[in-house]
Every structure is written in structure tokens, then in C-alpha cells.
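This document starts with one chain, in the form predicted on its own, laid out as C-alpha cells.
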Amino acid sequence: MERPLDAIVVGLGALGAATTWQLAKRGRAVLGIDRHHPPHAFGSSHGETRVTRLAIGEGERYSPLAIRSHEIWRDLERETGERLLVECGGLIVSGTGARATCHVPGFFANTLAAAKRFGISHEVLDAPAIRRRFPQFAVGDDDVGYYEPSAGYVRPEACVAAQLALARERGARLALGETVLEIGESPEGAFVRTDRALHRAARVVVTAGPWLPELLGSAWAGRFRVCRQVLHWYEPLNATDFGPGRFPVFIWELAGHAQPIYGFPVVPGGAGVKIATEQFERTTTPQSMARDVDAREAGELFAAKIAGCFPGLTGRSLASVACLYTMTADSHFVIEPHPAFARVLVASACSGHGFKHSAAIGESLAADLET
């Protein structure tokens, strides 16, 4: 007979993969369920790179999670031989006057405060210093930069794959290509009904990202908004100038714009310089999202926000990918019990800044489920 399940994890993206691995690592009997075959390109955990930074402008309380996640990814690298975390440095550019807002008001000042509180190595650069250090950035005279050497990027597909592979090695069962129809509770414990089976366990953790609104029902109406985002890879005039040794990950709170741009160096084997913005005006669902990206989207973004910032890019889009943000009203995470089912925990490290924290949140969730 199979050992009774201690936990079921619904959704195996960044947070679900981390939680499943951490539970298996602790010797718990765990089943992970996903309607696709992760890592996949249907949710939020894809697109080659995700920014990671230790000083968190969305709130100082997130910095310990980012710091711990870096430690966990290094442990994963040693165990798997995969390269998951690249600390190529990170630059946040802001300044005076009306600026784009990155997730929360005071993002730049909050970042600086978090760096000071947690002793995170950093530099504050004026415009001439930015130009000397990073001539690829055509900053204005009023721009100011926060530079963090330990920032960089993680590889989302590789992180998800590594954690799920280790979870399997430690005895986790994975039900892939299986669609969840119902999550609930009975006198015997929690259950998950799918299109293939009825699974029972002591606890259920729902980490389904953009599928949360449809899975959780009316009790969660209005808690989450799902927005389509588009990532573009632009051709550099000289790829060496934009490599990880010379070009950092960045977030730029542009003057005169509502939303910032962010981007990455050319990664080994990559197509170009990945740059994106954010949009929160239009909502979608995983089923209805337009997954094809029109070439006009790349051209419009380049003309509106990028051309004047990076003269070393040609404007030719080499690739484009759509993904999903699961948004909350205040850009903070949701980690709390289901209001109707005490044995069901809902966890969403969402709002566009979740991946960098996911490894540590998965560890924390696994520890909490043992109590």
C-alpha cells in the first residue's frame, strides 16, 4: 500500500516546485499536481531569466527571504551541478520629478533603506558615475542609481526543473498533465479532485499562480488580478557591451512614464538583451491570454521607452514571449489559510516580484506544514 500523503501541492511553478522539494527533503509524503508539464511556458515561471536583488523596495520584510533564497539556490547548484543564480550586479535608476513607479511608492528609497538595515553591499551613483561605470545607459542629469553587486538573475525554468527532480529523488510523486477540478475538506482531511483521480492528504497547499481565481472560487473574488506581460529580446550593436560582466540587470523608473522598464544582460546562448515593462490595466486568464506576440508590440515599446535609453540597441526584436502576473492590490504576497477549509493553505508570491523569494518561501511553507 502507498504511504498516506502528508501534503498535496497544487501548481508546480516557482513556489510549488520549491514547496514540493522542501517537503520531500524533510521526508514528508507529498504529491505535486500540475495541469501541464513544468517547467512550461503557460504561467509565470518562464522566459529565461528573473531579476533577483537582496534589498527589496517593495518592503524591507522581504529581504531576508531573498537572502535565504540565494543560499538555497547555491545549495541546489552544488547538489545538481546546474547554474541557477548569476550575480552580475543590479542597477536601479530613478531621480527627481514625475517618475514611473515600480510596484510601490518610494521604491528607490525603500531599496536603499533595506540595504542599510540588512548590511547589503551597495553604492549610490550620480549620473556621471553611472555613465562612467555603465556607458550603455543614456541617463539624464537628474538620474541617480542604486547599484547592488550581489543582485543578478536566476534561471526560472532551470530552478523549477532542479527542485522537481530533487523532489522526485526524495520520494515525491508528481501528477503532471492532470487538471484540478475541486479542492476541499472532509472529516478525514483535505482532498483534491482532478480529471483523473481523487487525492487525499492531511494538508493541501495551493500555489497555482494565475489559476488561483478559478480554483478558489467566490470567497477569493477580487483578491487577485491576472495581467498579461510581454518580454522582448533586442539586438545589440555589440553583444560584448551587454554581457553579464559589463551590463547589470536593471530597473529604470523612467521620467514621464507610468511604468518602469527592466532588463537583463545577454545570457550565454541567449538571443539578445531582454527588456520589458509592465501593464496592469487589462486583465486576462490563463485560458484566454493572447500568447502570440505581435511584432508591433516590440516596436512600440522600443520607440516609446527604450530607444532613448540604450543607444547601443538596434531596435530589432529577436524574440518575444508572453507571460502572466498574478496581481494583488498592494503588490504584497498572499500566504494564508483558505477561509472555508482549515487544512488548505493558499500561497501566492505574486505581483511581479515573487520568483526571487520563492525558494525561501517554499522552505518556510514546508516547515509550517510540519507543525
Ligand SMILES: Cc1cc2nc3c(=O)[nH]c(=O)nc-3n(C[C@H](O)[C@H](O)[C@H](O)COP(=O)(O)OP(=O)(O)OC[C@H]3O[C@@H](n4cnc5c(N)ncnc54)[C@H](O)[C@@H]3O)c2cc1C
Contents of the next structure:
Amino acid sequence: MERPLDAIVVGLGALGAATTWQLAKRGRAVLGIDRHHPPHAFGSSHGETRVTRLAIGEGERYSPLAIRSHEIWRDLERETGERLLVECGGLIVSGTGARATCHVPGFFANTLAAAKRFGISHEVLDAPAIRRRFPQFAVGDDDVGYYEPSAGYVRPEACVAAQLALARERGARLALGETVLEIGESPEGAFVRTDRALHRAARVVVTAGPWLPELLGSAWAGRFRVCRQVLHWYEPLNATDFGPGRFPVFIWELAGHAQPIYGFPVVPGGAGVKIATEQFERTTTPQSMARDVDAREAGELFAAKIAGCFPGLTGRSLASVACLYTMTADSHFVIEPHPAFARVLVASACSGHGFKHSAAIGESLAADLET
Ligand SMILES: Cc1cc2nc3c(=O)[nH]c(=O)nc-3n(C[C@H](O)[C@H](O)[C@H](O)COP(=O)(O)OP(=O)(O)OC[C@H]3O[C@@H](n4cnc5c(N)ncnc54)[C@H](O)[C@@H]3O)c2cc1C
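In place of the form predicted on its own, the structure of the form predicted together with the named molecule is requested.
Every chain and every other molecule in the complex is listed next, the one we just looked at coming first.
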């Protein structure tokens, strides 16, 4: 007879994979369910790169999560032999005057404060110092930089795959291609009804990313806005100039714009420099989102925000991909019990900055589920 389940994890993207792995590691009987076969390209956790940094401008409280996540990814690398975290350095550019803000007001000042508070190694660079150190960036005289050597990128699909593989090795059951239709409670515990079965467990954690509004219904729908975001890979004149070691991950709070741009070095085996901005005006759903990207989108972004910043890029887009952000009103995370079901925990760490914290949040959700 199968052991009764301690927990069911609904959705196995960044957060669900981390939570399932951490529960299995603790010896818990856990079932992870996903409507797709993660890692996959339909939610928020696909692709090759997510920015990670330790001094967190969205709020000092996040830095311990990012620091712990780096430790967990290094442990996972030792266990799996996979490269998950590349600390190629990160540059945040901001400055005076009307300019973009990254996620929250005071992002640059908050970053500096967090670096000081948590003893995170960093340098503050004025515009001439940025130009000398990183000549790829055509910064303005009013620009100032924060450089963090331990920043870089995590590999989202590799992280999800590594954690799910280890979870399975430790006895977790994974039900893939199975869609959860209903979550609730009965006197015996919590339950999850899917298109295939009824599963019961002591606790349920819902980490369904951009599907949360539809899965949790009207009480939650208004708390999340799902927004389509598009990533572009632009051709460099000289790829070596934009490789890790020469070119950092970056966030640039551009003067005269509402939203920043961010980007990555050319990854091993890649050809283009991945750069994106963010948009929060237009909402969508995982079902209705336009997955195809019109070639004009890459050209428009390049002309509006990138051409003047990176003279070493040709403007030719090599690829474009669409992805989903699950936004909250204040850009912070939602991690709390379901209002109607005390045994059900809901977790959405997105708003465009959740991946870097996901390993540590999974660890802390696993600890919470034991109480
Ligand atoms: C374009 C883009 C760029 C980003 N850049 C960064 C960055 O640079 N740095 C950073 O830290 N963060 C970044 N983020 C945010 C980060 O990627 C997300 O916070 C994170 O991936 C969210 O993971 P998740 O597990 O909440 O959601 P998801 O990865 O979407 O996982 C949800 C899972 O739930 C499953 N599911 C949904 N409904 C059901 C159901 N009914 N039944 C069964 N399964 C279901 C889905 O199939 C999916 O696998 C970015 C996000 C995007 C989209």
C-alpha cells in the first residue's frame, strides 16, 4: 500500500520544483503535479538565463533568500554535475533625472543599502569608470553604476530539471501532463482533484504561476495581473566583447523612459545578446497569450531603447521569445494560506524577479509544510 501523502505540490516550475525537492530531501511523501512536462516553455521558468544578484533593490528582506539560493544551487551543482549558476558579475545603471525604475521606487539606492547591510562585495562606478571597465555600455554623463561580482545568471530550465530529478530519486512521485481542476479540504486533510484522479494529502502547496488566477477563482483573480513579456537576442558585431567575463548581466534604469532594460552576456553555444524590457499595461492569460513574436517587436525595442546604449550591437534580432509575468500590485510576492482552506498554501514569487529566490523559498515552504 502507498504511504499517505504528506504534501501535494501543484505546479512544478521554479517554485514547485524547489518545494518538491526540499520536501523529498526531508523524507516527506510528496506528489508533484504539473499540467505540462517541466521544464517547459508555457509558463514563467523557461529559457537559459535569469538574472541573479545578492543585494536586492526590491527590498532588503530578499537578500537572505538570494544568498541562500546561491548556496543551494552550488549544492545542487555538486550533486548533479550540472552548471546552474554563473557568477559573471552584474551591473546596475541608474542616475539622476527622470528615468525608469526597476520594479520598485528607489531600486538603485535600495540595492546599495542592501549591499552594505549584508556585506556584499560591490563597487560604485561613475560614468567614466563604467566606460573604461565596460566599453560596451554607452552610458550618459549622469549615469552611475553598481557592480556586484557575485551577480550573474541562473539557468532556469536546468534548475527545474535538476530539482525534479533529485526529488524523484528521493522518492517523490511526479504526475506530469495531469491538470489540477479543484483544490479543497475535507475533515481528513486537503485534496486535489485532477483530470485523472482524486489525490489526498495532509497539506497542499499551490505554485501554479500565471495559472493561479484561474485555478484559485475569483477571490484571488484580482490579486494577480498576468502580463506578456518579450525577450530578444540581438546580434553583436563581435561576440567575444559580449561574452561572460567581458560583459556582465545588467539592469539599466534608462533616462527618459518608464521601464528599464536588462540583459545577459552571450551564453556558451549562443549567438546573441539577450535583452528585454518590461510592460505592465496589457494583461493576458496563459491560454490567450500571443506566443509568436512579430519581427517588428524586436526592431521597435532596438530603435527605442537599445541602439543608443550598445553601439556594439547590429540591431539584427536573431530570436525572440514571449514569456509570462504574474504581477502583484506592489511587485512583491504572495506566500500565504488560502483564505478558505488552512491546509492549502499559495505561493507566487514572480513579479519579474522571483527566480533568483526560488531555491530558498522552496526550502522555506517545505519547512512551513512540516508545521
Ligand atoms: C521573461 C521573464 C524574465 C524573467 N527574468 C527574471 C530574472 O531575470 N530574474 C529573476 O529572478 N526572475 C525573473 N523572472 C521571474 C521568474 O522567472 C519567475 O518568478 C519564476 O519563474 C516563477 O516560477 P513559478 O514556479 O511561480 O511559475 P511557473 O514556472 O510558471 O510554474 C507554474 C507551473 O504550474 C503548472 N500548472 C499551472 N496550472 C496547473 C494546473 N491546473 N494543474 C497542474 N499544473 C499546473 C504549469 O504547467 C507550470 O509548470 C522572469 C520571468 C519572465 C517570464
